[in-house]
Each structure stands twice: as C-alpha cells, then as structure tokens.
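Given as structure tokens, the chain that follows is alone and in the form predicted on its own.
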Amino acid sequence: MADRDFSRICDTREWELPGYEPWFPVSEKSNPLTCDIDKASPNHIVRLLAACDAQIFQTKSGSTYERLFCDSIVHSMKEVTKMLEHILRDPEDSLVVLSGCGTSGRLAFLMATCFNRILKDQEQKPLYTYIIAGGDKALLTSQESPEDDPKLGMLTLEKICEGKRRVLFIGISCGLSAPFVAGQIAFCLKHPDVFSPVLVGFNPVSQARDEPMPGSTLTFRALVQKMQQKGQRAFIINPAVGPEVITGSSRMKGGSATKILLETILASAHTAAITNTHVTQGVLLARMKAYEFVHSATYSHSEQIAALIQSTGLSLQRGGRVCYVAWGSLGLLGLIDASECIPTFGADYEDVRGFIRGGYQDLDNIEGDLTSLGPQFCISHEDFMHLVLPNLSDRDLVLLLYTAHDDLDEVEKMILRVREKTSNVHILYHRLEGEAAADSMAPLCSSVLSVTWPFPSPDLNLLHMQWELSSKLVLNAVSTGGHILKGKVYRNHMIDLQVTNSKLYHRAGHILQKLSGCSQTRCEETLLKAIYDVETLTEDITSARVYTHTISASRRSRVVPLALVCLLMGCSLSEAKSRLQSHPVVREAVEACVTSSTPSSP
C-alpha cells in the first residue's frame, strides 16, 4: 500500500458512521483499517497496529462518540480524582478497590500494586487493593467462567471491604458487559454511605449489554442507566477509542486506554495530595497527552518490531515457544501478554510464556506463591532456567525485557546462558538520553530494540509507567503479529477463540454472522451444534442459558472455525471436521471452502 493511501485510510472514521455494523457495539466492531491484516507482511502489520493505536488519541471533531480528550470525559475524571485526593489526605479506614475480568483485572492488579509501592516509598500504609474474576490464578491463566457471576463479584467486594467506612470502587469492563463487575456496581449503589462506584469502559451507555445477567433480571445497561440518575454519587468514564485491531480483542486498545485513564487519575490525585494543590482538567489532559508521546516513541522503531513479529511467527509456525524473560514491572507485562494468548488465539500455555525476575516475591499478589497449582504457574527466572532452558532450541524465541535501572550484569549473564541453547535471542531495552546503550549485548542477540527516552522530570514513577505502556504495545504487537503469521486470524477476527463465557459466546456469534453473511439465528444454531458436537439440536440445548453453553464449550476446541466451515459450505459437522484436518491453518480452511463453493467459469 502506498504511503499516501495508508495515510488516507488512517484519517477515515468509517467505523463511526451509523450504517457501519450498526448491530455491534464499538468494542465489538471490526476495524476497517485491518480487514486484510491476516495477509499483511510484518512491516505492514506494524503500520496497521500503529494506526489503530493512534485512534485512542483522536479528538472529537466530527466524531459520533465521546472521545478520550472530550470535556465530559475529562470532567468525570477530575471528579473521581478529587474523591481519591480526599481519601489520600484522610486514608483512615478507607480503601480504593480496582476490579475487572481478564485483561481488565490484570491491569487492576498492576495499578494497585504500583501505587501501593509508591505509598510505601513515602512511608505510608497501603491504600489500594485489586479484585480479578477467578482469583490470582486469573493473573496468569485464562479463567473466563467467573466473569459471568454477578453474585460472586458482589460477595468478593463485600468481603474485601468489610469494616471500611469509605470505599472508592473502580470497576473496569471494556465492553460494559461483565456480570462480575456489574454485581459489584449494584452492591455499591445499594450502600452509597460507604461506596463511591466508578465504571470504566469503552462503549456508549446505549451499547451496554442488554441481556439479563445470571440469577437476575437486571441487565448491564439498566445498571449503567441507574448510575446516571440524578443524585447518584457514581461516575462512568467511557470514551470510545475505536474498534480493536483484532475484532473484540480488548487486551489491545482497551487495555492501553484503561492504563492511560486510570494512571492519569491515580497519579494526579497523588501529586495533588502531596503538593496540597487541586487537580484541574488541564493537568489531566497534559498527563494523558504524555502517553501520546509513548505511542510515537514506540512505533518509531517499527522496523525492529516487524523483525520481532517475523521471528515470533516463524517460531510459532515451527511449533516452538516464545519466552518473555523480564525484570521489574516489565515482567508483569510479559506475564499478562502471555496469559492472553490462550483465550484469544486458542494457544497452549507453553506457546507464549512470561517469566519475572523475583517470581511471586516481585509479583506481590494477594494469594502468594501459586507454583503448586501446576507448571503454568512457575514464573521466576529460576523456573525458566530449570524447567524451560534445558529444552530450548533454535526454533524457540527468547525476548528479554529490561531497563537501564536493572542489573545489566545479570541481564548479560542470562543472555549468555540462553545463547548456549538458542541463537534466537532478542532484547527490548528502555534507557534515558545519556545512559549507556546495550552495545555490549547487541552482538549476542538476533535483534535489539532500544527505546531512548528524553531525560525526565523528577517524576520517575511516571517514567516507569510510560515504559510499561511502551512495552505493552510491543508485546501486543509481537504476540498478535506472531499468531497472525501462524494463521490464527481470519481477516481481522480471532477465529480460534475459546467460547468460555457469555462475552465470548456473543462475540463468536458476531464473528460467524459477519464472516458468513447468515442470519443471527442460523449462526447461533450452528455454533451450538459445534459446541455440543451434534448434527441436530434438542430442546434441552436450545432452551438452555448461555452459561450452560459456555461450560460445554470449555471442553471443546476450535468450535468457531468448525461452525464457520459448516455455514460457508452448508455441510455437516463431520465434513467440516475433515476440512479442518486437511487445512489446520484456519485462513486456508476457510478460503478453501470459499473457493470450492464458488461455481467455476464456463
């Protein structure tokens, strides 16, 4: 694609037009920029990722939706910042709870531990805690079913806040759809004397899920509308940031925007409390726009990112594994990215793995050491050295992530140990202007991505948050691009996703409807046949609730590709299974179906 054509496409906002996929909420629309990303080269994949991420920062001018920098959004952020500022000045018997499911819960954990660490450095008591659906296991592995349990969410919040006189609750649900978070918001609204609820998401209120939640007649949309009623001490922060690069994959832009929004609020409140000043909308805007620089600084290294994607794709295609070996909070970003590949791409836990220097001591999670739960919970560098390193070969890829503030001698020793097993070693390294580059390590590695940052203000915490976002963008690009090259994406849809909760069930239906052109009813019927492995649906199946379907789906693999082949070919399940066995790459299987179903020319 010519540069001027690419620029023109980046400037279009087709996804905002009323007629563009009107039946899907913004977070579930397909991004018109990336409709052929499955056929793109690594360099083009990076350009598409950069363009999609840039949509986070687009202004409201000509927009149908409220955007990140809109006055209404920034005003709500200011009000939440003021509440937190008051708590920081008088923290006795107070608590700030960040909660979410999947990626949102992992980011809640990241920020709660980060800001508790800041308080500890200032010799103050911890004020933050986190909740993630599925408990600490969900920090490292896919635990999708608890997302659908509003009662579990409510009971977890009630327990963690027992005895507190004031609680600021921040619930994160990118699609305004997670019943787990909805149950917590409902509980907060029933106890306004203690709880001040904040909801963060990236759909308009009118697009919140309107399906009754398990065990309740209440819908997420009705709950959000209740938050909007006059007199409620509740806030909704829901800028539209545009469709994801891979449709519905909220770990990407949704996760980045969550980090930007909440770090802006939390860091601004801390600064105001320390300096005895008050936050203005101008201060919040300036902090958020600093993250726009992170975007440009990161993607200025597009060639190196593309090379990493190429190497990652090759390793995954060969059946090798990808290992992120990292130091400090970058290690947590590696763990998060690796855990998200399982539900998104139907990956095995060994395909992409993360390791952090101090293991659970550095992770500092509530439940502590989880290694007894299985090998997928072994996350320290020692675990990597003992369990993974001995079996590495050149088909495997190792990416080391660190900063100039980490022990560089230790990094070099790790590189030398890895080099004994594989030459496929890469570096992602952050440093300040004037600090030593990774020149001595470069000859040992296949590639070096060294991001140099301007010498900062005295706020080193902000600098580390920016390094985290930059690393997140790179890791998302590496794992997404690698799985695209492996054939796990069709057009821009995560075709091999796991259908393990209501959100993913509805997403699977949307994907089938979009790609097949069939009716919603037919798509759902075919999906159910694939889930239950039957040619004919019984009344017990059709009358069951979505939750029941997701339990059955969790025991099966490739249900969405199977259903799609059935729809495109009009064939039986057994015929569809045979085609998928002949074409294990989903894109090739689907294209073979399209080709074989097209009448030949006379």
Ligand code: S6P
The other form holds:
Amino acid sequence: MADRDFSRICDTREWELPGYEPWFPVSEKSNPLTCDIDKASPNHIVRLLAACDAQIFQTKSGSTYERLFCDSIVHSMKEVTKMLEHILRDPEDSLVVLSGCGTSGRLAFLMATCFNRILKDQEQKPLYTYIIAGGDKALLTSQESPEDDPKLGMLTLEKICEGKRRVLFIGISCGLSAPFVAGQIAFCLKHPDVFSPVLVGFNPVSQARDEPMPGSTLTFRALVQKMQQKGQRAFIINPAVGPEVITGSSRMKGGSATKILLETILASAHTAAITNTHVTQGVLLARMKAYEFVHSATYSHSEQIAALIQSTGLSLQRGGRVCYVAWGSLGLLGLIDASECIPTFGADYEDVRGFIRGGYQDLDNIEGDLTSLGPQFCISHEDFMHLVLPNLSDRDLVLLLYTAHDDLDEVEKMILRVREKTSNVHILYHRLEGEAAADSMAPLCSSVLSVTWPFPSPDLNLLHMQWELSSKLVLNAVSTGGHILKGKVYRNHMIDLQVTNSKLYHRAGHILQKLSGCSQTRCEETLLKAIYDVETLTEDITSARVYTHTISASRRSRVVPLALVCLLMGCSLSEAKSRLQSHPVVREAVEACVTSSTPSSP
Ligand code: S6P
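Could you present the same protein in the form predicted in complex with the ligand, rather than the form predicted on its own shown above?
Every chain and every other molecule in the complex is listed next, the one we just looked at coming first.
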C-alpha cells in the first residue's frame, strides 16, 4: 500500500459521524477501516492494525467524543492522581484496588503487581491489590460468566477491603458494561467515608449499557449517572479510542488504552510522592505522548510483524501450536494474549499458549500455584520443556520474548533446545541503544523482531512498561492476524466467539442480524436453536433467562457459525452442521452459503 493510502486510512474518522451504526456504543461498533480485514494479506493486516491503534491517540478535532488528550479527560486523571498521591504519602490502612473482568481484570493484575514491585524496591509495603471476575484462574483461562454477577463483584470487594480506612477503587470496564464492576461501584457509592470510586472505560456515559443488571433494576448507565451527580467523590475516565479492529474485541485497543491511562496515573502519583511535588496536566500529557511513541516505534517494524503473522497463520492452519516463551513481565503479556484466543476465536487452549520464566513464583498472584487445576495452568519454562517441547515439530511455532535486561545465556540455551524440535523459532527482543544486539541469536531463528529504544531512558520502570505495551501490540497482531489467516474472522467479526455471558449473547445476536439481514426475532430464535441443539424451540427455552442460555452455550461449540448458516441457507440445524463439517474453515463455510444464497442475475 502506498504511503498516501496509509495516511488516508489514519485520517478516517467515519465511525465518529452521528449516523454511523448509531445503535451501538463505540466499543461495539465495527471499524470501517477493517471491514475487509478477513481478505487482507499479512502486510495489509499490520497496516490496518497500526491505523486502528493510532486512533487511540487522535485528537478531538471537532468530533463529539472526548479523546485521550482532551482537557476534561486529563483533568479527571489529575484529580485521581492527586488522590493517589495523598494515599502514597500516608499509606497506613489504605488500599488501592484495581478490578475488572476478562482482559480488564488481567491488566488490573499486571499493574497492581508491577506497582507493588516498585514499592518493594523502595522498601515500602504493598499498597495495591487486584480483583478479576472468576478469581485467579481467570488470569489464564476464559471465565466469562462471573462478569454478569454484580453481587459477586460487591462481595469480593467488601472482603478484600475489610478493616481498611481508605480505599481508592479503580474499576475497569472498556464497554462501561460489566455488571461485576457495577456492583463494586454501587458498593463504593454507598460507603463514601472509606471508598473513592474511579471508573475507566471507553464509551461516553450516554452509551453505557442500559439493561437492568441481574438481581437489580439498576442499569450500568444509571449507575454512572449517579457517579456524575454533584457532591459525589467519584471519577469517570472514559475517552473514546475508536472501534476495535475486530468488532468488540476490547482486549486490543481497550486493553492498550487501559494500560496507558492507568500507568500514567499510577507512575505520575509515585513520582510526585517521591519528589514531594504535585502532578500537573502537562506531566500527564507528556507521559501519555511517550506511549504514542511506543506505537510508532513498534509499527516501524511492520514487515517483521507481518512475517510473524504469516508464520503464525501457517502453523494454525496446519493444526500446529503457537507457544510464547517469555522472560520477565513480557511473560505475563504472553499469557494474557494466549488466554484471550479462546473466547475470541473459539480456539483450543493448546492452539496458543504462554509460558513465563519462574512460573507462579514470578507471577505473584494471590491464589499462588494453580498447576493442580489442569494442564492449561502449567505456565513455567520447565512445564514448557517437559510437557510441550518433546512433541513439537516444524508445524509448531515458538516465539521467544525477552529484553536486554534478561539472562541472555539462558535465552540462547532455550533457543538451542527448541531448535532441536522445530526450526520455526522467532524472537521479539527489546533493548536500549548501545545494549547487546540479538546478533548471536539471529542465525538460530526464522525471524528476529528487535526493537531498539533511545538512550538514555528517563526511568527504567517506565521503559519496561513501554516494552510491555510494544509487546502487547505485537502479540495482539500475531494472534489476531494468525486467526484471520486461519479463517476465524468474517469481514471484521469474530464469528466463532463463545456465547458465555450476556454481553456476548447480545453481540452474537447483532452479528447474526448484520450478516444475515434477518429480523432480530428470527436471529434470536435461530441462535437459541443452535445453543440448545434443537430444531424446535420449547416454551422452557424461550422463557428462560439469558443466564440459562449462556450456561447451555458454554457446553457447545460453533453456535454462532451454525446459527448463521441456518439463517443464510434457510436450512435446519442438522443441515447446517453437515455444511460446516464439509467446510471446516468457518469463513469459507459462511462465504459458500452467501454465494449459494445470492440469486444469480438473469
Ligand atoms: C475482550 C475480552 C473480554 C473482556 C471482558 C470485559 O476482548 O475477550 O474478556 O475483556 O468481557 O469487558 P469490559 O468491557 O468490561 O472491559
């Protein structure tokens, strides 16, 4: 693609027009840039990802949406930073809780452990903790149903904060939609003497979810409006960052923007507390601009990222495995990216897996070693060597992620071990100018993505956070691009998603409506038939709650593709099943149906 076309892509702000998919919040709109991403080459996929990620940093420029660098957003960030500064100066009996579901909870964990580590290095007590819906097993596997439970959210928060004098609660819900987080915010609002709630998300308040939450008449939107009422010591930080590359996949931009926003707040408060100064909006803006540089530094390696996507796609197409073997906090980024492939693309846990040096000891999660829960919880390098490596072959891909600050001898040894089983070895390496290049490893690998960062860096912790974001962008590109090449995406929709909570249930209905053109009622009926595996719906099924539907859906596979084929072909469920069997690649199955259901021109 010519550079002129690329800048045209970056300028596109069509999604901001009032008439563009007005019935969806920003986080659920489809991105007009990526409507043909399913047919794009790896190079083009990377260009589209770069353009979509660049939307995070776009300025407001006449649009109605508040954006990351807007005064109102940076002002709220400053207020929250000031609250945290006070706590850091007098931390006794205080707690900062970061909480969320799915990716948002995983990032809460990443940041809570990172800033506790920073405090530990300064010989201070830990101040942060995290909550993830579904507990620690949700850090590594898809646990989507606790997201729907506001009471569980509330009880978990109450328990973790027992005896605290002051709590700064930071709830993350990219779509301003998760009932689990809403339950916690409602609890904070009831106890303003102890709790100061902050909500982070990426929709305007008017687009927060407006559906009563289970066990309550309250909606997420009504709750956020309550936070905005005069006299409430509550903050909402909700810049729009544009629709996701793959519709609704908030693990991507939503996750990146969460990391940018919260690390900016947390790191600025720490600096202010240490230097005995106060944070300014200028400082916050400068920190966020540094993340914009991460975007350009990372995507300046577009060709190498595209090559990685190509190899990942090939491995996945051949039924091979993709393993991220990583050192330091990049290991957690690998674990997070791998865990998200299951609900997003209907992948098996063995398709994409992450391994971290030091296993649970390095992870430092509340519930400790989870290995006994099953093979998908085996996450250390030793586990990789014993359980995975012996069965690897050339169709499997291993991506090693590390930095110049890790033990490079150990990395080399690992590469040599892996090379005995597969030549499909790739590396992603970060270093500062002047630090050792990946030269000695390069001849051992199929591809090397080495990102060099300018020296001197203002702060080592900050540098590592930037390397994390850079790695997140690459990993998201690799797993999304690889699954696109495997045929798991149709246009820019994840058609093989798991329907395991109410958000995903409604999203499945919308996907069916959009792709089939059938009415809402017909789409919902067909979805239910696929979920319950029946040709005719009974009264029991139609009168059941969405929660019951999601329980049944969690026991089945390919419910959305099946429903879509039924709708496109006007056929029975059993016929749809045999069609899908003859076209194992979901996108091809759908395309075959679209072609045969389109009347030929006279
Ligand atoms: C999205 C990911 C999900 C979400 C989770 C929370 O790509 O698969 O697990 O993170 O549903 O969403 P939200 O909008 O509350 O942050």
